[in-house]
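What follows is a single chain, given as structure tokens, in the form predicted alone.
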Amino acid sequence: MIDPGELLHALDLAATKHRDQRRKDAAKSPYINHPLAVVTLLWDHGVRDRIPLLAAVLHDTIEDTGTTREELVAAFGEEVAAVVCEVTDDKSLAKDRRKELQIEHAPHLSAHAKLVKLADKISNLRDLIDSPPHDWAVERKEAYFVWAGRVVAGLRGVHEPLERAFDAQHARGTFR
């Protein structure tokens, strides 16, 4: 079970250092939107752990925002960054190479860290369904679902609900 006060303290540090941030959606929705729907989607589908849970909220701040794993480790605990780690993207990397080793290293993520993966990517096909990027054409968010069931291939058998949910999603991805 996770504590509602460390969640509290997860959503805030979050909420910090994601503020000047936007979604790419033609409304520049603030970026904090985004750790709320993937822990959401965490919870409501029945995830109570707290790793995965704070790891859902802070899965983004080491990728997007300049914070440390140290930081991390220092809030959380090193459990918690170390799943933070396990989903973050190198930006070092050209964009097609991190897209290709988020499908490699899929299936051998922890646990914890596939709860998270798998929520993040149904949270972005939603979004890319309901409110996307006003520059995006229609083949590049088709090909945005193809990959993104190409990482959740390497994710299947870690929780059931959220890959139906994730199946779901995809399946709405027709934009023609």
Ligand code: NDP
Given for the second form:
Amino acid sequence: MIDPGELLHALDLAATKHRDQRRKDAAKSPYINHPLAVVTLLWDHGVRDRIPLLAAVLHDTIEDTGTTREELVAAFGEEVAAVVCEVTDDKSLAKDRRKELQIEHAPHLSAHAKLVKLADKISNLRDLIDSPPHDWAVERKEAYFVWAGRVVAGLRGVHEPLERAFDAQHARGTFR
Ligand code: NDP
Ligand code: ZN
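With the form predicted alone already on screen, would you show the form predicted together with this ligand?
Once more the chain from above appears, this time first in line as the rest of the complex follows.
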């Protein structure tokens, strides 16, 4: 079970770290809306463990802001930091390689990291339908849906309700 105060501290840190970032939708929504959506998806599907919930809030801090693993260890401990690292892409690699590696690594992630990644993909598919990047052609959205489906194929077996939620979002992905 999670301490609400600790959850608020994680949201406060994530909001500060992402403060200068926006999502790619036409309205340029504040970036923090996405980690908030990811943790809310976990909560709404019955996840109550502190590690995946805190890691969900913080999941894009290392990849997209200057946050270090050590900062997360100091604030929330080794286990939360380790899950965030598991879901962090190596930005020194080319984008196509990073996309391939997400597919390859998915089956080998910890159960907690699989939960975070499932909710992350649900959130991104929902955004691609409800508040998509204004400049994405249909083909790019379709390619993202296919790729996300391949990543999630490697995440199955840890949380059936979340997998069903992913499948429901994926089924909405008919853009023409
Ligand atoms: P990107 O990685 O460029 O963008 C998707 C990511 O942006 C998401 O995973 C999400 O990551 C973040 N994001 C921010 N705002 C939104 C939003 N409103 N809706 C959804 N996601 C958002 O996508 P890809 O490179 O994967 O592009 C999809 C496909 O298109 C790929 O298969 C690629 O091969 C192809 N492609 C096509 C191009 C073209 O047509 N010009 C160019 C490049 C790729 P997070 O959760 O980390 O914030
Ligand atoms: Zn994300």
